[in-house]
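What follows is a single chain, given as structure tokens, in the form predicted alone.
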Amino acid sequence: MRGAVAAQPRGNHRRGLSIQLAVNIAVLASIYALIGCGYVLIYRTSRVLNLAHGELMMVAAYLLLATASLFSGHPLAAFAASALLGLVVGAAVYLVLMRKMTGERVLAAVLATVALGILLRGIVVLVWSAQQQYPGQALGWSNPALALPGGARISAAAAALVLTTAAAYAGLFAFLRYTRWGIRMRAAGQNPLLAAQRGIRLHGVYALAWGLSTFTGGLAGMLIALDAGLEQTMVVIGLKAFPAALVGGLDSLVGAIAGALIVAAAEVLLIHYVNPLLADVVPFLVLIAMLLARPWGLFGTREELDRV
């Protein structure tokens, strides 16, 4: 009888730990999925690997600091303004830089994004310095911990991130399926020559894809900044989301969700049960395993392998 009484708290502890791990996986998967859909949007539309996506996400997050002073006491207005600025920045990057890469070799476009990423990191240091910033304090917004059933806890920013990811994907699926510009994006991705012959302005479609990519990445970056602060290491998070997009398939939004769940689960479980130092390594170990077994990803198109 005494043993049964002693075993009960242990069982409750294990159950609570399992729930907390599930919550951690959901939050990390939401981060990777929200960032990863940006990689997918650009690649499936224009067949360009945007290796500056992490830096663009970081810039959009730093824009929250700029809008915080303009919308003091109105955090939602500052958040919305910086998200829209992120969309404008993404479209401007295509129109100013990446448009000139149209018709060039894929490698030239990829190297252009690498150079862009280095440039953006330098600009961020010059404008905002390399010190860690806290947009939440500038906005006067606290980040309380929320209690969940089973004893698990989640911060308000992390909960908002999970909900934002769900809303962003629902919006993207509806946009691509039911709106005129969404159908144009799908057509441009499937056959750009035929789309151009049918009167679709490819440059406008590509600019929109870059804008939406930076918009969704900026949402992730701003919520991460509200949860854990803002510094240049945020670029690493953007880089770790790239394997999630590749694991799911670079031309599939559904694949981005699946890849994010797989990578996040592997990372959280190995951090907890093996070693926290594996955090930055796990996504790329999962990527290597997927490339060996199914190089085009879980939901990717097999014919896209050569392009990747």
The other form holds:
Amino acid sequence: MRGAVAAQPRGNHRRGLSIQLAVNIAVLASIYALIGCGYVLIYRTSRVLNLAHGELMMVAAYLLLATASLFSGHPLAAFAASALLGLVVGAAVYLVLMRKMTGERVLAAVLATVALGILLRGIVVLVWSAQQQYPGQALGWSNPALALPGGARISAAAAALVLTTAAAYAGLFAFLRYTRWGIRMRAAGQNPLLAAQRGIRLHGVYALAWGLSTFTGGLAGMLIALDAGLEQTMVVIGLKAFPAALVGGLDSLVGAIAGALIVAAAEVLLIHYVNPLLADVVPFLVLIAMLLARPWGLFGTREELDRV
Amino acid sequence: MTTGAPLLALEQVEVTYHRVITAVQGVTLKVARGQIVALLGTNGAGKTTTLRAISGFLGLDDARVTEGAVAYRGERIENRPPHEITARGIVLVPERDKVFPNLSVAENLVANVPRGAPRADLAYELFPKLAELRGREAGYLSGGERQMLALGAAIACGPELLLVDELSLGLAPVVVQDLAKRLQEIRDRLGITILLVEQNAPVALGIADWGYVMENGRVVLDGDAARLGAHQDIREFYLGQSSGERRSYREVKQYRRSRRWYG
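For the form predicted together with its partner chain instead of the form predicted alone, what are the coordinates?
Shown next: the complete complex, the earlier chain at its head.
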């Protein structure tokens, strides 16, 4: 995101400025939507709020450093390998840790994800140190700034983020609607008991949800790292995407897009017109406003609301 | 096992909830291959608990089979996880929440993991109405259509033994009659064995070969369905009739209550 903000033209005329603001909103909304769909996937299949999503996304981004040295000279291969590793890490987290929480109270599972997040942060510092890293350099990729019509600019990584988000959502919608496993995932989310009666392996479905969630989160994490470097503060971006998912309604993918747009627009506009220091607060202000007015979110299921 | 090995055999089964509450005790029942067996009883008699003991759903309510054995094709299956029991060929049509409400009819039929080839066509063949409703969300179906979908989806799983919990609950008599006929068709055409739990004794005994009656967690009576239908107690308790003249529901209830108090 910092890359996109840095690309903002200085002293341009009003129209150019508003186009640049729109571009910034689009990029930030893409970030939130791509991260937010991870919250939605896990919540809607297993009713668990994964508060370690930010950390898992960060781990996937750090894995890019590892694959970058492994596939030196092939940035795309390194990127794909790291994304797939994210998928494996997510599924493994479910199978090793969260599987034992199935059938426990939802609050216990949520607390387990908090503990997991703290653990992952510690592991990342131990393995990769707390210094800022630049996976772009490791991959030998310079992240050029692209000029858009109207004088706006966007970094290549930010543009890739917008496109990846669109592709990820199209893929997820198609997966959930047209594939057997996607339909099973929706079925398990609606009624796990009945799903088990129909022979669906709940652990398999949940592991898949965790895998996909970390995969999409990892894509976001890697592209953000390519744009703006990589350090522990990435967790905050993951946490800021949570209001976006909740504003839309936690069990709705369409809602996650809408929520991401609302939160991103509020954030970009307040940063520009009021005070840049508000950046980290805005999503949570929107969240509080939403919880007061319509706690189940814009597109969420009203009767399924379970306040934890 | 006098009549050859039955498909399903419960032997002195006891189920305990939360380690202390005994819900059913000493339940012994047999379901022979190709039969329709009815399990009758009033509310709280232990019918659904018995079905759950067979289909592996006790664990979720912190209940267990603590005594006895559930054998399917001669293999012990008590306290096994539900998906494993489905994979062995036992499929349950539950009493409530029997379809996925936000999935379309067609999606409900393909969501399952069938044994062998997918058999969604079979569901449409047995219930042609489902084919017309293919694209409709299951939450918008009527009670009868929902029951058809639940039965169709269960059949699409490719079961050998179908467990049906309260086929008639909340449905109009005409619909119930039609569904009962379909159950017979499922048995006759597909050779699927059926264990039917019912409060509606006339419907159940009308299509069953054999019947069991449960009361207070025990099997108190069993026999040929036709003979059970003619049994004095059954006529009084479940058919609401006594020696020719019809009794009102209130009288029967009163009678049952006095029987409970005075043994």
